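Just one chain follows, in the form predicted alone, and it is written as structure tokens.
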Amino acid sequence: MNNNKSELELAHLHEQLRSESVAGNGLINRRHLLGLGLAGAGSLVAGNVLAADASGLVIPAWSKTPGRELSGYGSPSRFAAGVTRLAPQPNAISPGTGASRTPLHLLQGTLTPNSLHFERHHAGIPDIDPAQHRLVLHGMVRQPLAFSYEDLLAYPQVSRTYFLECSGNSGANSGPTAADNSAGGIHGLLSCAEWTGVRLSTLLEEAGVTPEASWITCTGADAASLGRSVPLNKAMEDVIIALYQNGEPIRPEQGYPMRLFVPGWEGNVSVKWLTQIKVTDGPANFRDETSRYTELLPDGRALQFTYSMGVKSVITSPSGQMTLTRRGLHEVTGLAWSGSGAIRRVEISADGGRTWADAHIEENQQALTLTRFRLPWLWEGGEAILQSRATDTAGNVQPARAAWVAMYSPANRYHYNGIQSWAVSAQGEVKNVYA
């Protein structure tokens, strides 16, 4: 192939894409890209297309010999060994306390594999024998009940796909300086799975809630005895006692043998290793809803029981600590979600918010789950600031970082949902910045 001709063809493709710009600094109309066909797209991604000669095809060794034997439980390829949770060093002062994060920047799609679902613990992971575990439902009910694991398995099950997000997720971006970290390192206290279990309303109806009841209080069987209060109307609406995650029994770090799952609300409310539900006429004001998990305001007051997670998005690629190794076409992709409904719109900017373009999202998005968004981007070696902004079906729009910071005390780290900014240098290095 004539190299000069290839360069001219590539330049012509670049010019075509520039003419189809939907926002500043190289964001491209996705429909036009698809219209270029595979050859055009391949040239823009790889820089050139190598011609294949079937007569010279070399068959590798792994295609000539039998592979390893079957196994009782699958594991990733050894070549994907680096796709792991982002785990901190053990906590010497408070053993078992801490969190490991989902590597959002290394994943695609919207569902999180069970082994990569984020963890957050207050006293480690208890080793619970389900045959010895009981869930007690009592308080303002006509008939207190106790359920074994086997008892719950006999009830009708429902399966629902929901995101789960710690209220401290992304809190690093509320600090005075931008942390040099990856998308998973900043935003990885977020995951999404199919949860299967028993509707809590089924159990409450069987126990017979008295008319004066308005709340439930829930306690876990871990050494921290973590407890949270949930309004009764939410408990009757969509809360489940989760027994399975992505089709298999929930793992110990996710609350085996059973956990409360409260869709769309801060993760701490979905009490793991659930052992007690008490029906009451008011919240319990547990330690974890007074001294923790409240939002500090500029005047010194704190907001309590602000359960729902705000509308939010993050570009996962290109993102922090990545390096663009070539000029040409890239796909900007990421995740959006909201505790108030489904995602209606995601906009992307490549010039720090001066201009915006609508990203592609699948139609008929489900409420309270993750949404994957995508948009082509022609990077020609210049500096850029990539941002995303989500809007949900309730009309909530993701705020700028400065607007979020102005609402709270500098000490607040909870419920951060400001716009994430990734700066791309002329050398292709991507870093977290405040813009």
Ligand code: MTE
Contents of the next structure:
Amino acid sequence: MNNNKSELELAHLHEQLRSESVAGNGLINRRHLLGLGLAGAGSLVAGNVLAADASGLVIPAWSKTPGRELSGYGSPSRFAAGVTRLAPQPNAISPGTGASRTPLHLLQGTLTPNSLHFERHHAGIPDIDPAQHRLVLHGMVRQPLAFSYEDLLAYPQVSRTYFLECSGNSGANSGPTAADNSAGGIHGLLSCAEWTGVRLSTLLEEAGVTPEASWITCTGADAASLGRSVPLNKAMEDVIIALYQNGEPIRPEQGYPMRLFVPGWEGNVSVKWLTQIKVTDGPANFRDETSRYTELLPDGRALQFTYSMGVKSVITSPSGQMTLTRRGLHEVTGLAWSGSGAIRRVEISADGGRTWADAHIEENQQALTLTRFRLPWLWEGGEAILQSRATDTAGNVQPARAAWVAMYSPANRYHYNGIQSWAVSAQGEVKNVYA
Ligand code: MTE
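Now that we've seen the form predicted alone, could you pull up the form predicted in complex with the named molecule?
Full complex below, order starting with the chain above.
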């Protein structure tokens, strides 16, 4: 038995939905949609759903024999094998250097599975034996300390869910022409995990920071010896030495056996494979805080130590390189985040910013994590430009692309947080555009 609605019934449902629009070009009140119940909404979303018919029930082959053996470490279904990081070709000149991206457009919820966490390495992934690794804490302290991995495991730990975003994320959208790419391809230097580890303040208090100290400088054990400076007040506030990622030992790509994790700040500061913390009375001015990870301004000066990530959002579905294959109801969904607090509001536009509607977000959003937003959208085959705009609890509002571009030199690629525009053609093709 086919449960499809007749043309007439569908037209009636569309009419009902149109009357519940919350902004131009098909954005629908979510409460109204839920009120329609399965009979209405279900048939609009999945036009070819069949009603259950017990007489025609086929028992598939996989239900007739026992399945495969248990395994030591799980892996995704072979039918989900396409859900992978967006990884570049190996770097022939500088092996191990580069970035792979989280496929944001293929994921749901807010947590990033460890195998899909984006990677950004400056000299590859060192193969560190935790038994031989040391974290040395020295400089302006009463008692320098050296910790083994085992030592750190004995300290009290905390678990916190935080996003991590590279300051070069979305940099492609600061260029002169809109790159034809997916949400993950443009914005995928962004992930979110539950990080578990030891609060840095616990270790600093044990070492006894001397009164004249005001910074720490941190170095990784990779061949890049990546170093970053962090003001002491942030180090004492919420920085952790992360040992676990979503419950399992932190992955080699993310800094095994330990990394600095600096919540809400540009990813570069979260030094992986952490081996040294020196307490100082000033920043070290490492390469990655002078010639890199500084923002060039239109007058040729540059901003330094711009740590906090700006308020930002991106629609992950529908998004670049997707095609809408049927007319009717779609859910517009995406992610929002801010380095200055929690997400308070996300608005969505389907008409290039002329009208906006509030997207649905879960209550009690935590600070410095990803927020999932959703809103129903009735696409009837017309052209559209989908946009999202986030506001955080500090009152910061995500800027339009043009406003962001006006603030910096055309050469700057860091800290891009302008509004993303996805154009939908009458054929349903979705493309990155500058609107
Ligand atoms: N730490 C070390 N030691 N070496 C690195 O190359 N890359 C930095 C930072 N910490 C890096 C590092 C950059 S630029 C970013 S964005 C984040 O780690 C990326 O973290 P991830 O690879 O776990 O996503």
